[in-house]
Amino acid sequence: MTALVWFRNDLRSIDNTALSRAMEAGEARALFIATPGQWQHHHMAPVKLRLINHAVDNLGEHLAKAGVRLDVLVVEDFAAVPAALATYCREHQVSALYANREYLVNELARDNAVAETLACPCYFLDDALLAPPGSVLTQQGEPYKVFTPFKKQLKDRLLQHLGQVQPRLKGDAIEPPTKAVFSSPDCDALLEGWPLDEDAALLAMRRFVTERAADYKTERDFPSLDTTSRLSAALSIGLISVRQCLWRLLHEHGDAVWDDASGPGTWLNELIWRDFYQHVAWHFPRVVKGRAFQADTDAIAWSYNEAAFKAWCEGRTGYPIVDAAMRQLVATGWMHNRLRMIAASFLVKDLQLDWRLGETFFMRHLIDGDFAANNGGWQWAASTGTDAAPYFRIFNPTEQGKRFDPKGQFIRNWVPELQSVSDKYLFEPAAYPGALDYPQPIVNHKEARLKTLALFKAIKEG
């Protein structure tokens, strides 16, 4: 009989709960299921598709050199993985079925219906998060709608115990499989950079963490500056495990971690609201169903103007710090995070477009695309979530440029229409005494955030 891992969100072969525990039980084999009709569902992006295609065949060969085979089957949708895993459990005698478990409403709905439909017991097992959902509560027993008191009893919870990372599993090594081969677009230029294997993701952490995360802080928010952990496409697929992040964070840099100060404990708190995200969505599952956090801003008369989103989409507002974000995006399927915060809150606070436009753009671009982590960024910007920005403060998009593209680096290098221009008119191309090939801005802002102003309090005072 075999024991039978489930590969998911979580392809590695260190630090894997499910995968251990199915080695334990005795001769395993292990499963991923491709569902290009669900992908394309949820608006995953090609870029994000290709990768896991990559991150599939390489865990192939490492489970090859653990003697564990890696079967991949590729099936619609979710609807149709029980019947299929059913199948499969049957024609290679499986005795127990093991799995990570995923913490979102479709997610947790096929999980539920492949147990029923099982004949063998399934066991799903918490890996994903620094604590699953449900064990960081308030003293009364509810969950957190804030991120900072969540942060400090997660935080808490982790000084009073941290789970143990895993090490690599032996055993004797067989043929690796073929190459996995389900519908992915060869877009392979746009991986160049990111880790596409455990052992690739691995190494930019440690270095990451050697080099860059003392710094973090003081320079996360510059995106001329190449200072972030990129890890977040990784994370995304499970390339690295976050206790694998921890636990180097507490080898290279001690106690340090633990001070929101530092910079490492700046960087703790990002895969904190990583988790807290997750959180809110399993909880408070309508997050996940196109609902905003706060109930009472669905009520919000959102713009659709589609020039004025397509214009946004396209790198063409006439705001520069935006229009280098979103070019940025297009070419290359990713947005520094201060970025993302700069677009988010042009589209919905400038613009008056509803937020799920933007999130759903968003996805369908992002090589790091992860959908808790994304709705709750855009119900942060959008005043619509958990922990939202107050609605009555709005992004300035001249005053941010100036604030983290102060020497418009980056905006030279994603909008070459004013690599000529200088500095004194970048941030306002509009007051440039010659012509530009460049667009005037689709709108003022100062007009357009009166009117913002105007449509929540409709419905905060109303």
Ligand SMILES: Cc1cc2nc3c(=O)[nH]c(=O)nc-3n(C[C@H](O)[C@H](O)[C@H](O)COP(=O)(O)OP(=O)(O)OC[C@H]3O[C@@H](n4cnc5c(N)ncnc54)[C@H](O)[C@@H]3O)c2cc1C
Second form
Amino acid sequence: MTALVWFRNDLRSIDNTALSRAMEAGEARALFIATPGQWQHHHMAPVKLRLINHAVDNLGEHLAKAGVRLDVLVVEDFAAVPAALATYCREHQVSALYANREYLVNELARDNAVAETLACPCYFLDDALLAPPGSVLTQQGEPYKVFTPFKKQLKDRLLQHLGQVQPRLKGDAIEPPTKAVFSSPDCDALLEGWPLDEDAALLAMRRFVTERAADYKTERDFPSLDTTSRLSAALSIGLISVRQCLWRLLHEHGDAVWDDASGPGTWLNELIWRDFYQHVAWHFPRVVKGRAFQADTDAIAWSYNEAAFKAWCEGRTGYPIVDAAMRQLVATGWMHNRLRMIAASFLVKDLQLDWRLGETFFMRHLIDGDFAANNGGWQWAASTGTDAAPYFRIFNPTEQGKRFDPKGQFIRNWVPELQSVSDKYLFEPAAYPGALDYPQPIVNHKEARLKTLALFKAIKEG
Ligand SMILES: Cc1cc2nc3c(=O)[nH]c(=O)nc-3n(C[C@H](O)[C@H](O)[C@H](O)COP(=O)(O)OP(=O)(O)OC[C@H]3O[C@@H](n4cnc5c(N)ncnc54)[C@H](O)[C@@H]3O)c2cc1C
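Next up, the form predicted in complex with the ligand. The previous block was the form predicted alone.
What follows is the entire complex, opening with the chain shown before.
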């Protein structure tokens, strides 16, 4: 009898709940199912697809060392998964299926269909988050709609029950499988420096926690310093678990981890934001269906100005920090968090474009594209979400540039047209007395701000 582990967003052999449970149950084998049509439908970026391809290859090798064979199936989309799994389970006499739970609408529907189709029992286990959705509720048993009390409640829960990190599995090694058979675009150059397997992800995490976490609170907002962990890609496909991050933090920094004012405490809060948005998507599935969390904001008459959207996508808005950010995203598949906030705010509050356009564009490019975090971030910036920035608090893109890239290193790196412009004009190149091969601002921020306030007021005040 064989226990099957179905890997999805948990591409690691260490501290993997489903894998451990399957190995306790008996002889285990493993399966990954590629669904290219579904990934396309979910706007997965080519660089993320390539990352998954490498991660699956590497997972096969890690599992083989513990005596577990990994197979890869390719089907078009989630709808084809139940039948493919049923056939596989019959052929390999699978007695039970184990998988770590995913919490979004399509994934939950897929798993329900699998459980209904398979003849054997299916165990879907909580593994991906610090606390599973439904376990962090208000005293009235309601889901939290604001981050701070959610964070407090989750921390209290963690203090009572941390959850163990499971050790590396042991078994008699077998031959590693041949490389994964699903195709992915060759963008390996973009993957340079990113962890492609669990060992590299662990190393990167330990390095960050030891060398950077202490200064995280003071340094994290400056894109040119590049002092955040860059673990989002690894976390988004489960090369590393959030428990491993938390335990390492505690090991290195002790009680400082529970202090919001410390670097390690601030980093833990970011990991809790990750949980928060997954909980929101689970409790309020309308956000997964293209709807605003704050239903009234769906009535906002967003503009559909193609030229403005194109300029934003291409980093030609005439606002240097926005353009630098967008060029970083398109060229590398990643963007610093502060810049994600600035670029998102600009699309919505300066161009009055629908936040969903930006949300999709980000997913199409991000190596760490994660529906819940991306949707949460966009709805925060658009003032349509949970805990959103109040609509009247509108980032000034010029001031944001001055504040978070004060020496202009980030801007000069990504906008070479401004490389020789002095600090005086760098943030407002339109005032530069000479000629520049750089666009004039596509909007006047002051006027755009008033326009946005009017849009929101129209729906907030009837
Ligand atoms: C508009 C917008 C879109 C975003 N889209 C995504 C996305 O698709 N995928 C994604 O992982 N994050 C997204 N974020 C959150 C955040 O920008 C990234 O997680 C972070 O920049 C990744 O860099 P890092 O790994 O160095 O993060 P660190 O600062 O080192 O943080 C550690 C980890 O905490 C998590 N995290 C940090 N901030 C957030 C946050 N605000 N929300 C949820 N999780 C967070 C990530 O897993 C991150 O790796 C988005 C934010 C905004 C404003």
